[in-house]
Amino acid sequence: MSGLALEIGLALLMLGVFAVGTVSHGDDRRLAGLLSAVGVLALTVGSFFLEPSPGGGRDAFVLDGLALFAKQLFLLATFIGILGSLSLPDPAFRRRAPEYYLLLLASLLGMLTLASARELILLFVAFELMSIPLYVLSGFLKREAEAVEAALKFFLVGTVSSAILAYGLSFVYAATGTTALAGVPPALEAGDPLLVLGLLLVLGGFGFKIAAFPFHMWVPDTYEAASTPFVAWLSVAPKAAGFVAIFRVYLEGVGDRVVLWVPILAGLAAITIVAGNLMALPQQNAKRLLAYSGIAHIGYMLVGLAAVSASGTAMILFYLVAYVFGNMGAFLVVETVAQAEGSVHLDALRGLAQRSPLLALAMLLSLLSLGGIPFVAGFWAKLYVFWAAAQAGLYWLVLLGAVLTVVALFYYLIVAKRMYIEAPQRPGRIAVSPPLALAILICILGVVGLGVYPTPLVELTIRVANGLF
């Protein structure tokens, strides 16, 4: 029962949010957001009192070190996302707040289940439980044509990815005769080509979920049209869930023969880094810039995956934590400025340092972390991932990543230039609501704290990764 404690707690929280939504009305319906925030915070704190247990080789649901680490990451990101959503000004959110938070929690439940899934059917069902609420949330502002269009594109691409994933899993089952991941290594030893085809299709399905190039087409439009706090969460939590699923299938499931997949993984990482950074260069919309930047960061994480080593896996986990703080912090600052200026164009950030120095500093620290500048969290994340790839002999991939990091700094520093050098479009301070300010503060503390003292998290991720090898 302890292995299901977080899932059961979250299900009870969802019932509570549903009950609040049915008895409240008007602005009182926003109490659902407060209940969600308090409940997710309690689950986050409680997760640190759980002990991992590896379970048996054929267990369908486990609470090992990877599952517990991933669940803590999902809960933390969701808490920040809910805090950021509490101050959404649109009347639709005030009127339909219980729906919004219930969908968010439903997707989180899928992520928690996915992190523990060690069986093909459970893995697929958890993926769908995570994904379907995201399609609804991306088009939550259904009276806005852009939101509906973005949600439709997200849904269509997500449906295709789910079909490819299910198709690939069916081949894996046909080759192994079992839905347990433990049945994959013996079939690989036998050299079954059907299994290889199935694993290739599964990798393509996962590519859609994590938005690797060329499976990224839904990202920029969805990020631009959906509400920014939701996008901040969408940009990190589902991507982390996708990487956890990849670890389960290709590191834990495939086992030692995963080294044969290094050329594919390295090529996918390279093209994702190049495409993401180059497409970010001409962007003038802050959310689209961060969308393409996020695609590039997926590429950097794939560099660690291409190393197919315990150190590479550990550094991806570290990277995911640093990315949660850096990327969510940047998106939430954009949301704060957008509430004041009514725009997410980069011009809205002009003179931000003169109007709100602390807000500009928060944005700058987030961008420096995303850019990999010493000594903030993103610096160690990129350094460790490159180090793991170098240990695996992927020097060309490290060189490519380092060169494209310089390219990324160009568009990050353009944003900094707007904030610190250019004159503001209008005078006056930018007001920040308390929940949004707290969410930004948590992100900045994470960026700075991990930048100054990354050792405890690095040691934790190494212990977690060693359990997969």
The other form holds:
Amino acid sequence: MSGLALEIGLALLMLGVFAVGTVSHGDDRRLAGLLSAVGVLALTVGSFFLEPSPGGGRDAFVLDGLALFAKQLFLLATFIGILGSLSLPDPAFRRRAPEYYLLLLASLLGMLTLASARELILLFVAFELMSIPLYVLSGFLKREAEAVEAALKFFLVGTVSSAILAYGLSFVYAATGTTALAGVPPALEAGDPLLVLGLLLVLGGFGFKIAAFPFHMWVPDTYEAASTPFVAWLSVAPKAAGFVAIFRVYLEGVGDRVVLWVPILAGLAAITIVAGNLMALPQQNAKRLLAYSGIAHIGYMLVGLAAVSASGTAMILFYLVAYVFGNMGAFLVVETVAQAEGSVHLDALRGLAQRSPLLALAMLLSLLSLGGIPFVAGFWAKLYVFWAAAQAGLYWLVLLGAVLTVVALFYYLIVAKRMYIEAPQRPGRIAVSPPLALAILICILGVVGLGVYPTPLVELTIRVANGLF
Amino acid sequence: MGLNGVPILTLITWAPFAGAVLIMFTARHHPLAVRLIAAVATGISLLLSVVVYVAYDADAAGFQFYEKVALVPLLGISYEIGADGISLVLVLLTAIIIFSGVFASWTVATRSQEFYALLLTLVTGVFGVFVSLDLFLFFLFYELAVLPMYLLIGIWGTSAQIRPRGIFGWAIRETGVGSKEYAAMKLTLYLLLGSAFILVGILALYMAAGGSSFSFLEMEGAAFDPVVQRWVFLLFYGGFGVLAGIWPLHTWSPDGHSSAPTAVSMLHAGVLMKLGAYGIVRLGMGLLPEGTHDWVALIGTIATINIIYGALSAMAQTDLKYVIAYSSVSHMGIVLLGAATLTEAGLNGSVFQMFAHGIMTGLFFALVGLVYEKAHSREIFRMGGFGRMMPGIATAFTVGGLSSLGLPATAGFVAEFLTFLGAWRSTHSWWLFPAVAGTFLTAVYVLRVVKQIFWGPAPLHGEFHDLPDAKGPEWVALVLLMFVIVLFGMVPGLAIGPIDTATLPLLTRLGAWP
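Return the form predicted together with its partner chain of this protein as a structure block, the form predicted on its own having already been given.
Full complex below, order starting with the chain above.
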């Protein structure tokens, strides 16, 4: 049963949080959040003692290298997200804290299961378990019209994507005659058009979740209206889960037939990179800027996917880790500034370098990492993805991606300009609450650590990815 | 390894960075200590560059002072450095320019600690590029040399005083052309665009060479497919060409160099543009001989456009700093023309011009900075008669100007003469005519500026009285740079010797020698 250890541990933690929720009263029930943070940290640490095992060919639930790696990533991202959420200023987050953290953990449970699922129904159930709490969480401030609108938008788009996913999966079942994913490669070998159609529909369903263009429309509005630490987490963890699901369905055991996906994935990657970067250009709201830049990052990960190789998969995993640190770091700095200034407009960041040099440095490092500058994590992430694509001979995609990083650097540098070159709107340091500071510190250590010494993680991801092929 | 076991190139490269770290952590709020640390750190680099220059064994040729440490064995990335004749000359140039740059910007007042820290970090990147023998390391250093520029120009730069008028006035106001923020962003984006092409080119070569090593020396041995050579060369030419200021990708240069603070202009126009030309010669011509032959006619022709276009643009400027900036565009044309001739004289002239132009443009920008600091003006036709008030600055400017127009006994003459000789002997002899016409135009705009500002009469109702001459630490920069211009003009063999040991093997690989 050790394969389910993390899921069982998380379920117990959820029971604990639930119990705290039922016994605690009053306006400040953040004990539930503290308990979640400690619990998730314990699970994260515990996950490093688990041993992956390849599992049988038709197992529905496996704890192989990919599953374990993905689970560790989800747990880490959730830990950072919970830390960032602890000091949310709105009273609703204190009064209804157990709800908030329980939903977060429920979604996490869905992700953990998803990472191990090798069976269509389990995959779909895990997917829904991950998604439904997200809709609730994005409308958590239920008295704010914007939040409700964002949640509704997210919900509608999300359910439609789930429906498409289910529809696609039904085709896959029809073509393979089994709900096990292991049935896909042989059927693909036979070249069944129904299966290809089904898998294309499934890709559309996943595309919504990872927010690839043109399935991205819910992203900016949801990000803008939902609470920032939640968005920081939303922008990384479910997307990582979406990629893991894609690996399971499209790459695992498919063998030589994977080349079937190259034109579709390469096209999707190219259009996502171009659209994400161009739409990010005019943004003046930090959260919308990061939302669109996040779409572009998904495009870069799709470049690695288009390589349909072990090295491409490994480099996406590396990219995901770098993206977790860089993106969450940037969002959490925005949250810190917003708590002091009451605004997520880029103008709120003006003169940050003179007000709080360390906070500005944290933001700068996160942005440089997102922009792909040497000596921080994002550089290696982009480089490795390009490397994998070049190995696959996709030079046009590499060139396109490399040129569009310059567009991305433009809008990241605009933020740097606000912080370093312009004068502050008003003087005074910006206060940072301890848990938020800790969360930012973790992100920055990750960004710089991976930037300076990426080798161990690269080797690990290559080992993990080789298990798939 | 190194020189007698001392990793001397590593010391040269990282001494400025060590200075930067020291400045950030120890010298808070002690402006004088900041400057002294910067002067000592760059002084060490300068001293050691002279040492390697003298210690270089011209008979053995090839890459010397070699060091290698594996960094990422998985991908074949290593810290592999060494210097041949071309690198040595450019390392020396960098050391001279940054050492004088520290003195020329002695008076930076705001946030001087961060200014010097960024400047010294940038210099480490420049040294690193010139000595890297690993393509990946080369790229890392290249990025390090480009990025701090954004903050250096954005924070410490000056916006141009002249606002363009006319039908474009509205668009220009909207985009902020001429402001330092605009210039900083433009420069950074152009150069990063160039580096994106370079990265793709490097990755393509890496894959074509078997995907196991980024080592320059190993790639030199690989015979690349002609198709790969053709397109990768174009990527390198485009990528490095942005930094080298090739027409029509040069427009970041006048804006950027005019807005940058003095030391940054000196370093950027003096050294960083050479970095682009160095990349084309080292990676493009060194690794891709057949690709070179495919594109050499284009390179030479664009170079002649650079020469004429840059000179004509410089003539039309009324802002002193823009004149110098456009003159760099023109002179970089000579560098690339020399390289494109594929002759011994031309290639030697090209490298010599990198050095000579680096020194003289460094001197110019130092002087423009001094003049601006004292007169608070860069408008050529508002100033006049400065020769009486600041004879030292006037003399230095004249020396730089004469070298710029190629007067014998200055370094500029040697470089231009060799390049012209090479152009005539090349397969495209017609290149000689635009090149010579370019020096004539150079004489026109240089002498016009020198006469107007320094030696002509002061304007009636002039607003400038009793301006001081250069003083104290500022003299270090001026005297050092003037001395180098005259020394290398009188004894060109000092540089031609080592350069020749590196260009001949290069021409042999290109099949152009003997």
